[in-house]
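Taking the form predicted alone, here's one chain by itself in structure tokens.
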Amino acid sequence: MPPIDLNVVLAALSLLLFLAFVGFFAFLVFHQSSIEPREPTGAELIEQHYAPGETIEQPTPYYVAPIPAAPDPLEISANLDKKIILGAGMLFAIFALVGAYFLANPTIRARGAEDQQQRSIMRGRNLYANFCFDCHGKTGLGSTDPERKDLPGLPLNKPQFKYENIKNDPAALKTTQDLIQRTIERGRAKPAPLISMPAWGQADGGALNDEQITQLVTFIMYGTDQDWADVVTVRQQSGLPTEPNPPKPQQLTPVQLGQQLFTSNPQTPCVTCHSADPNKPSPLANAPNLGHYGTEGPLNAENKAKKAAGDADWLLHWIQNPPAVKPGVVMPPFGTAAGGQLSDDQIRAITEYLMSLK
């Protein structure tokens, strides 16, 4: 015979002991309203001396016999009293079996919140599975997955996010909480062709609310590896494909790119110096505006010399190196081959986007 579980016995104690007082006082209320003397109507003598219903054919006497006298009260007050006592003590005494449920189980409190975590962070995978497979990967490495270099997604998967790691830090633990949660609150825009994350908050026009967001974050922070590898679990248990298929980046002009690594590359970012816009001077005053170059371009001297030689590829070797074609410029060159961070082909990208400029 298996053990009694203690848990099981003071429930069910709790529960008749409960039920045994409502019946209790059911009883009671029906009871003393049996008991008490009814209120007085004028009719007692007469009922005293005939039947209901008996004709009355004389006066009733001047003297009758005294009614029957009522039950005492005192005695009615002394019953109820005990009454009161009895229903006070059962009910202390269900206040007592709850308190004896405490006693028995020290850790119900903790147990049950470890219990809520373990739902969220189940919550928290199967969104996962839904909505962030395909650009973080099975086991959240994102883009550092040793098998799926085309992940867009960064790593959620990683120690600086772990709580283990982090607990005994709270500064660090509520900025790398804040940090998760308005990420995938607000995602996070990059430049094309690079694939930006989508807000998922409701608040900006995602598709997750608040308690959902609140169990990824669970699930981040509080998941084993053991949760991170059933992600494909549960992605087979739902009938979706086990391998992450992430968007594809978009294609870009010559044009677009150039725009992009103009204004928002962060290793060169031209708009430091140069203002694009026409009608806004340039960042630095002795940096010329570029917002008419392909019209008015080049701008100076040893470029205009070579554009009226025939050198087809000026402009892409000015940006390359400007020292080699004006020396003593202030510009740095740009390209690879002279120490700079830009390929041929991405600077042929800018010179599109400059010459695009009318």
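Predicted model, so just to flag it, every value in this text is computed and none were measured. The term rigid core refers to the maximal set of C-alpha atoms that superpose within 1.5 Å between the two forms. Numbering follows the first chain given and starts at 1. What changes on going to the form predicted together with heme C (HEC):
- In a rigid-core overlay of the protein, residue 122 has its C-alpha displaced by under 2 Å between these two forms.
- With the core held fixed between these two forms, residue 167 has its Cα displaced by under 2 Å.
- In this overlay on the rigid core, residue 248 has a C-alpha that sits less than 2 Å away from its partner position between these two forms.
Show the form predicted together with heme C (HEC), please, the one above being the form predicted alone.
What comes next is one chain alone, with no partners or other molecules.
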């Protein structure tokens, strides 16, 4: 049951009291006039000699009406007092109600703001169910969802994002709110094989207006576990699939894979010694900058000789086991046959990448 709205209660009370007030005065006018002494009619003389209700036998052809009870002037005035007191009481009650309204007003306003926020959370939840579900998951756990390790989105339903946990730290509150809002508005582009967070703000070509984005932020920061659990229900009610279906990661081209292995591989990233940016020196002074290797390689005499001798795989062989080509070189063997950790396929991908650097 929704909480009773104080506004409605006060309004209903005022209305009831108003109707009672009007009814009371109508009754007062009617009743008062019915007990008011009548205008003298001449029958008063007879009434003095006969009891009320008696009829008078007399030798006239006229029928004489029963004698009415005389109104008791005391009774009239006593009742009038009561009525006046009752009326005044009602008047005061109306003032009291107006006063109560002003006293209760802050509470009423707070309730209003709360209702507004509840509506915002609900709308944000519905937007989430429609637009974010596939990447961020059923309950907003994203890539940390134990049931769906394949989700590309980051967790949104997490303690660091919740208003309750950061409300006492205004700086953190602002940073968090800005991070969530900006990320939704502008998205976050990720390099090739990874899936990007799309931009949703209309200024960035997205489909959501400012209010909708605010509703999403409100949902993320103020939503309860129940609100998150309701996401699947919303999907069900809209006839949408209840399992997230994230976009498939792009298949990496050999060059992209090679680039990845060059910057991070399980053995030693090549970038610990080499730069592949023509404008940046290599971290290790005597490791050549490979920024133009596609046109400049091979570099050392040994590799040049192998290439000249017709070895098409001279670069593969070099990366597999440099000391075997040039004894004493500090570049370690990477091929598994020479004790390294990269497969031939991986090394071939690296050679493709290096030869693409023109």
